[in-house]
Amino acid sequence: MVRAIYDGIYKDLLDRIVDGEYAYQSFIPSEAVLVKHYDCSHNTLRRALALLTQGGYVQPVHGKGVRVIYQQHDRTPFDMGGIETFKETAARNDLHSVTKVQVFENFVADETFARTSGFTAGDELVHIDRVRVLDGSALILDRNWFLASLVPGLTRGIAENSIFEYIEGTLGMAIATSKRTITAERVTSVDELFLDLDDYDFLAVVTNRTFNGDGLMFEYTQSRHRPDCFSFSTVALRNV
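Show the structure of the chain whose sequence appears above, on its own, in the form predicted on its own.
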């Protein structure tokens, strides 16, 4: 219940920041004002503000308040510091999105794939290729491999909607950590088949290895993006 309260406050404040109601470099209302507005405790509000700080939307300034440091991006920002589904990113950026499943098959990891992915040779996987269409253009190719024993019951319909929603909502498995690498790679024949490349011969590729609450890797994904349409952001904090 407590998480639902501060998560709701976080989302409301986030919407106000993104919509420009709380402009870049301005201070949001004081803690006392916000506690009264949301009818919540100071601790609950501080949890919501901590999420905004971690996301790089605000920065507490000692003796002054909480300043907005969020700026709109010209390109769709994919948050590298959190684990966000494609649906959530598209909705956050007010984009019309469609997911098209192009490949859905069983797959057994061999030695070569095991070295690349982090799975073990002989692991039974589900391989899914999904094209992400944003505002009518095929801009992302997600090549996913899921460990079948940890993510049973996958279907094309689930893949077209949200696999992470299925994992958390239906299977009840916690999604805890994702290790990511970003590279620039030449376009492949598979990319040419599925994406609207607009003469680009390379893609921005985000490789994810995702772990559940028990520290077990259940997903390996290459998310292949047309480079002119996306930016990737994270938040770095200096520890001194």
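Output block for the form predicted in complex with the DNA, input the form predicted on its own:
FYI, this one's just the chain on its own, none of its partners or other molecules.
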């Protein structure tokens, strides 16, 4: 993938912040200096800064400079903030992961399911229930419904590996926007059947509607997590 200039500058500045070269509460060099350093235009640099701001790494202060607000402390181990595959999360935490496919079936959306999922009644879907086992414990139950027409050729074998790798890699479909809702819910009989709950009688639930690069919703997911292995991080900005 070809990188845009602003993206390269963003990544370079981000590295310097995470590495501590630009320390927490300090100001990064001014726009004028950075424009000269990266030999780019004012607007391009500002675009890189906008990405840092949106990610909660810096806070521009009018008339003063751009202050670093990233703390080392921000790197939580089980972060679920961005769009990341289960395999990526497991790898980042150095965990041995296994995926067990428990349900793999065709499904047609009825009125009720359409209302909760955002699909249209009559849509032909593929329903997959998978259990994520980390270091021997069944911690996460992922319940996916994919729009069959947009994810053709799905098999149990792919589901055991990584569906998102298949979608992005093999199918070449871009994953663009993901709308998420987090709730806390009591365990159901399905949860009890599939997960190692220990003493927990409740779960953290991430409900997810994902759109591809064409703006078509191709996935509805419920990801049900044992609370001790769950945290979800995000950044909110006032006035956007």
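Residue numbers count along the first chain shown, from 1. Basically, rigid core = biggest C-alpha set you can superpose within 1.5 Å across the two forms. Being a predicted model, the structure only gives us computed values, none of them experimental.
Superposition of the core reveals a Cα shift of less than 2 Å for Asp214 between the two forms. Val33 is among the residues whose C-alpha shifts by 2 Å or more between the two forms once the rigid core is aligned.
Gly20: CA moves 2 Å or more between the two forms after rigid-core fitting.
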